[in-house]
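Take a look at this single chain, the form predicted on its own, given in structure tokens.
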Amino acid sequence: MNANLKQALTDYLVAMADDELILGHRNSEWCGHAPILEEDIAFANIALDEIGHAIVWYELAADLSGEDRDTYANRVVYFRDAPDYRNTQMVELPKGDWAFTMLRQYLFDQFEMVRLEKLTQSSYASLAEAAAKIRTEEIYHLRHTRAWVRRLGLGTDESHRRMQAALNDLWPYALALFEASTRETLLIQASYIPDISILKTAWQVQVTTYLQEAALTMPTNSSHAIPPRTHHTEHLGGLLSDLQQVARLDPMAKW
């Protein structure tokens, strides 16, 4: 693997990991606050799964760099500042109400299922194996969030109103999941990753069909420009402050 291809793949893996880490952290904020006890437990487990998946992607990136896996993961998680993170803005937004959180998770879960299915066919064996393993857990995530989307969309007038408001707010951010970097062309040519346009088409068909079945109206104005992954909202800084504060008290400490 040449240096350009290696760097492109590293960037791709770190971006996937950052998405999972930040979303998992946002989801963990519901621990002790979910609407019912069973969901408190279930959603906490989903949050842990997302963070666990982030670790898998960080470890693959570490292997490419030749750095120790634990050292690499700790460095990139705890000692990067917000501008250096590569997550999409959707996952860093505040958790909002339960409708907002569930709809965001559904949109992301459906995206992951479409992408993971293709990544299992990657010519980069380590990536294909990791995608196959993670996909088995994501199947359960998607079932869970699909059920909540239907439950809230077809529930009371209030739950429907909140879901529609969440969809209107989240839709342009969700479309930003499909903003490809220029480096990804190298990965597509090497058959490491799928073409993002193929993923977007499949995702939109599945998401649009399901949301309409839940009595939700798809937003018609999707022209809101979302900056690239190198740009973040003001919310990421506060999240990272909470996430990193203990590690940064003593950067040389051994955990």
Contents of the next structure:
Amino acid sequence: MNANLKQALTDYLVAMADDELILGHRNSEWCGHAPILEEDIAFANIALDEIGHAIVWYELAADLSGEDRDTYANRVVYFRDAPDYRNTQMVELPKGDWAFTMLRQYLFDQFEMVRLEKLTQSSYASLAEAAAKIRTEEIYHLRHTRAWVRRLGLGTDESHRRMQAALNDLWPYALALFEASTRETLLIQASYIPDISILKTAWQVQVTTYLQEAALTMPTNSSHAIPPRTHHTEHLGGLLSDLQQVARLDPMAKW
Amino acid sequence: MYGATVDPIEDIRTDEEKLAEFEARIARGEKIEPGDWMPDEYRRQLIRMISQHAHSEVVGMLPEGAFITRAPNLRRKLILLAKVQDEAGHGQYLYHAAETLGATREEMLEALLSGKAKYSSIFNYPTLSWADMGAIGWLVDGAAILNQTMLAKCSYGPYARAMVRICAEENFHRRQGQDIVITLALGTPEQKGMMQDSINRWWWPTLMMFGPHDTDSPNSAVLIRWGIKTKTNDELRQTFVDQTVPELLALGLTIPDPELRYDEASGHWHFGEINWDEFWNVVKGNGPCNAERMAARRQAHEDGLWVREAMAAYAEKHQS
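Alternative state: the form predicted together with its partner chain, after the form predicted on its own:
All chains and molecules follow, beginning with the one already shown.
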């Protein structure tokens, strides 16, 4: 693999990892505060899985760049500043209410599902293997979040109102999941990754159909500018100052 | 079921006979099961204990939960999140165990949120540093395990079985706490200082977890007679001190008790008197975080109300 391609693939893996890490982190904020005890358990599982998946992607990035697997993930997670994170903005938004959290997770799970299906066919073998393994867990996430979307969309007037509000807020951020960086062209040409613009169509059909079945109206005027992954909201800095504060007390110490 | 069509035979024994039979079963080491006859007081004490225990698991998620987002590396983060998740699971088993005695989850939650039901006072102390995750895991969970290991042999079947499962997981919790304490105690001077400060704050509240002296424990006698407890508060407390003191000292940590010394004659560690005014004050709701913990529980309950209503409405519309 030439240096350009290697760098592009490392960046792609780190961006995937950052999405999973930040979303898992936001989800973990519910543990102890969920609407029912059963969700303190179930949703913590989803958070654990997402953080676990982030570690898988960081480790693949470490392998590619010849770094030590054990230290790489902790270094990039705990000692990178907000501008260097490559997660999409949707995952860094505050957890909001249960409708916002569940809808965000659903939109992301459905996105991951279409992407993972294609990544299992990646010509980069370790990426294809990891995608196949992760996909088996994502099936359960999607089942869980789909059930919540239905329940809340069709539950009471209030739950429907909250879901609609969450959808209106989240939609432009969700579309940003499909913004590809120019360097991804290299990876697509090498058959390492699928063309994300093709995934977008499949995803949009799936979520639109399902959300409409849950009595939700798809937002139409999406004039919101779609930010690249190098741009963040003001929320990421706050999230990272929490996440990194103990590790940074003494960067040389073992914890 | 065999005999389902036959009218049940009326139990014509007197309460005294039933009680004698019940106590004889406990003496033979048999487990009492949900449908069995039991004295009202046995049922009442068990509901009190099991629901308190369940509430402790649920409220106990809060002090450690506050550090999930701040864990200093990814491995610690996954372990802590899984641990707090386990506590929710323990709360769930325990609420189910109490339900076998006729209590409902709603009644129990209502008793917690109204302040009528108690939970372990230890969770009314604040978590101020990462080192507290070590102290809670090792000391607090270690103390809880002694109590729970005893309860795993208790006379009420569903409670005993829940405890067997919970103890297995609590041993992992204790080990992860011990691992944090060792890492920090043997780490940089700042880390060791952080660990010592944490031990200084958690030592006495942990000893208080075992409850009042046997002489001041109103429920102890009946609980021991009916095989719910098999050891007294003071016995368990002494076991904890004997087990934990040498291990902490071996790490170069100190224990904030000037009276602490090893007593050759008895083979036990002698320790100073607990500040019982503080103990009762926290039990009565005036500890450093009682108000905060209850506010967090009430907030989660109120914020979740619309979600539970939506679940119920959806279930009703789609039950066919």
